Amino acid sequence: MGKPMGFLEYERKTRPEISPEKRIENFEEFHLALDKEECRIQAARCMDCGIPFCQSGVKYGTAFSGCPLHNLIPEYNDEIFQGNWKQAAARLLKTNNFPEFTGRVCPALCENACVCGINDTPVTTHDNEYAIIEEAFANGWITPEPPEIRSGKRVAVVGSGPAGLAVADCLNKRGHSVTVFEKADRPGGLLMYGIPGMKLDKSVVQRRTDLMEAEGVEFLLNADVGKDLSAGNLVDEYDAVVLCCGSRIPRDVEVPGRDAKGIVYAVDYLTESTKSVLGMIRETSMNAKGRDVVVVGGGDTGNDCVGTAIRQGCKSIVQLDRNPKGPEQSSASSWPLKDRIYRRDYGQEEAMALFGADPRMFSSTVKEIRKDEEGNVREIVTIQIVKSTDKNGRRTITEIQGSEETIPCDLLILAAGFAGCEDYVADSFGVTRAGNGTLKTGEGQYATNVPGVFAAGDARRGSSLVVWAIAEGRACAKEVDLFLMEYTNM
């Protein structure tokens, strides 16, 4: 695939990206395109590998590793090199729905098991489906294709996120009815208000949903079912109910001084500084400008977190990480998974080029959160941890006493993860929950306990990526297909 041996001939070359000190400054989009000849190069360094270990998407113990989608990327890759960009975008459109989105915001699992990345740097596959879907818009090839013929089928997706949009939009191709509950006010899910605009411009996710709304799919916002609608009443209107609302209740710290003012959780902090970007609100009590902030939670979430921050004008920024900081140098041992090294994303660069500094404490976690006589946080006590197992493989932290450090916060963010789904959605339907809080189903199903109702995304796997999201939708778009016309050929 490519050109043979153009892996020995070209280096890696990334999408070049606006300077941090110069990206703070707004909220847009800072990658930019490669140009296409480049693009071309790129794609020639894609090896004919025996086995494309960038497009298995196989368990290895814990982990996983390639594409969970099943990108059938050396092939898109060689249309690259051939010239042939809307056969690319047919390869890719295969087996990715949003590839707009994946070739924004995707971690590159494919890219950690490209064999070219044993002995060198793998192939820029993010890169280059980027470049594709982007080419397909440009030139007019994504258009609305709305289905010929309908099922007579009707089926109520609830939440909008990535998982719901893959399960409406392949269920509305087959020919069924799909009508999309969000509770937001404007479709997406975590892509829109969860996934700050530097990374996803929300005119992205826009775009999306307007052509699947132009190819038959419904979408009635500020509809919070269980809450506003009775769940009984979608069970009983529509042929299935699919359970996409995520994996929403987010994990506290249980600390003294907890009860202050000025602590909030990532995913609201996100939400409001989105819709202050979109002039849907003017000021937000949650704003960072001109504040000691301080983050908890080393994920992206939490970078998200930083890199918000920043744009708004605070006066220091902390992220605590309960991981210790990883070693400066990948093994070749770590393949086909992502090696543990030590990283900088985005809002990390971002605040070493404000700042100074990495602005990551690892293996550290919060103490203590102190208030001034008002009420609101004014500072925090840190303490350094070490994460072990015990005999019986059970994870645990023990805190280094002495190690204690007081911080300046007066708003604190926390990124820490999250606990599973929302219980009044869970009871509404008379769901059973997995024991980590998600929705319960079979190994590898999509079926609940209750007939009829399936569930798939964070509110069934647990909080995760977009493209593992994606393609729980798209298995649970086939299982709610045979159960509706006792026969799939999706």
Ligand SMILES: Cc1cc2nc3c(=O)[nH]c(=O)nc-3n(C[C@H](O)[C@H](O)[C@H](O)COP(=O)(O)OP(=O)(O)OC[C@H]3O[C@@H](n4cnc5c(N)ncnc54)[C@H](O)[C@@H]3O)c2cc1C
The other form holds:
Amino acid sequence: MGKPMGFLEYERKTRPEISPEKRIENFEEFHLALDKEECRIQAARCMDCGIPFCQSGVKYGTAFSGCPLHNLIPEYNDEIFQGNWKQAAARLLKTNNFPEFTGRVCPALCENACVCGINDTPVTTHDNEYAIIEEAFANGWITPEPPEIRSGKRVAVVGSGPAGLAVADCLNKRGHSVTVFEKADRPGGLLMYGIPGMKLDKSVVQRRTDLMEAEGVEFLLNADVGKDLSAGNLVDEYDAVVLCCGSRIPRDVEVPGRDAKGIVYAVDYLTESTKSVLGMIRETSMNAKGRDVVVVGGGDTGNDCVGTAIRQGCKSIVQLDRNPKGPEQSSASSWPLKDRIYRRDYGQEEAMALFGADPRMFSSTVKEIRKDEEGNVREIVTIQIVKSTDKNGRRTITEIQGSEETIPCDLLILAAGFAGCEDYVADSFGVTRAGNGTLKTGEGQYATNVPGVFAAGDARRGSSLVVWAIAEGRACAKEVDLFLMEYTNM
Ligand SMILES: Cc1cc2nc3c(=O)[nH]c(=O)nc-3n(C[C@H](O)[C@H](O)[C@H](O)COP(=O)(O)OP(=O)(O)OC[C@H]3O[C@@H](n4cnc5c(N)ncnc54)[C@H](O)[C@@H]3O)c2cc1C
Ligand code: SF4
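Now show me the form predicted in complex with this ligand, since the one above was the form predicted alone.
Up next: the whole complex, starting with the chain shown before.
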């Protein structure tokens, strides 16, 4: 810790943002960088508190606190303060394969657990991570590092999202020959086609996969395992197979009028938008320009759809959130967990700037979809709900009769969550699934019921976060290495 009283001397300052009015003109990242001296001051706020809860990554009941990757946060904060940026990058890369992703999109579980945050504002750990890795790339410190010796073992990874990339990166660096099979036309999973460019520029994803390719990882694109390629062949030809195919079954809404035209799933919508921004396709029927858009789902995915629809030039936007509106302030400290106060994400801020109101209708869901004569969605009937828990601990939802509202809609985007791994992938490998549709493994383990076949990321865990996908990928790679070599030094 370079500055013992830094946390008393300096105020928290996060990366500046382009204003909502300006940034909605394009799909470019809108978070700017702090200069190096400002980063140094922010790093000086880390008080090396003795027990770094920020890097603990522990479970409290069903909640989780601290960094799942156990990033060495006080250590790299100190390196920034001392001006040792190269050492800071070395520290960071010890635990995190892809800080350029987490430094942009991680919700920073570490900051909820920061001791400075108990009675003040937490250290800007997330932004510091971004600063370190971008400094490392800018200075040419990140260069291809292929392994010196190959083990002769071959591993197939199915899916190139953050989990698949982490597995591939770790096993390749260990000396195994890794082929990543990806059904999309570009690698990256939801990093490429899901999370929009204003949160994570696609050149950042490409920069990493190019680097991995230069290090010897082979990417086979447009390769749908279980359809174009036989699962049996992969099992026969490779020494191990790792399924990192995500949790890609979208949850539907089962209400009258669901068969209307003009209803799309969020990931399909966001994928089309990114492809159009990248110039890979022309504008499609999914484009929100001039339309009354309703997004079903109050989570991050729904917010990304709001931000995307606004950039496309929608006429109006409403987001249905089943949860009640949180309080403006928290009465008790939630440390080391996230509090549940009312917040606005970037898309909702943009809707405020453009239309003058938060687009969310809280405690609301869709009750009916109404069509015009051609079968196109025309309006949505919403209803208010109350969520509660019955005496057996089961969650119940009660509709409030008479609370129906009718709103115009000619593009309905479903962002209601995901229901696990697609059937054909699990079935083609004969992998057993858990009740929630994920691929089943032992607790804290990655081997499936099929010998030599492993699973990691959203496919195993259920839809989660990029940081968790990377953490699962790293832990799974270690288990695969042990399986291949009968010992592991990873
Ligand atoms: C819109 C959206 C926004 C999000 N925003 C954030 C965020 O801001 N921060 C955050 O931390 N998390 C965010 N998440 C969650 C995060 O993106 C996921 O938790 C993470 O990407 C999961 O990684 P994964 O590698 O397990 O799966 P995925 O990223 O889903 O990758 C799975 C890959 O497997 C491929 N695949 C599937 N089946 C096959 C097959 N049969 N053959 C070959 N390839 C196959 C898919 O094409 C895909 O590329 C967001 C999710 C969504 C949907
Ligand atoms: S990966 Fe996420 S939780 Fe971990 S240190 Fe970085 S921002 Fe914090």
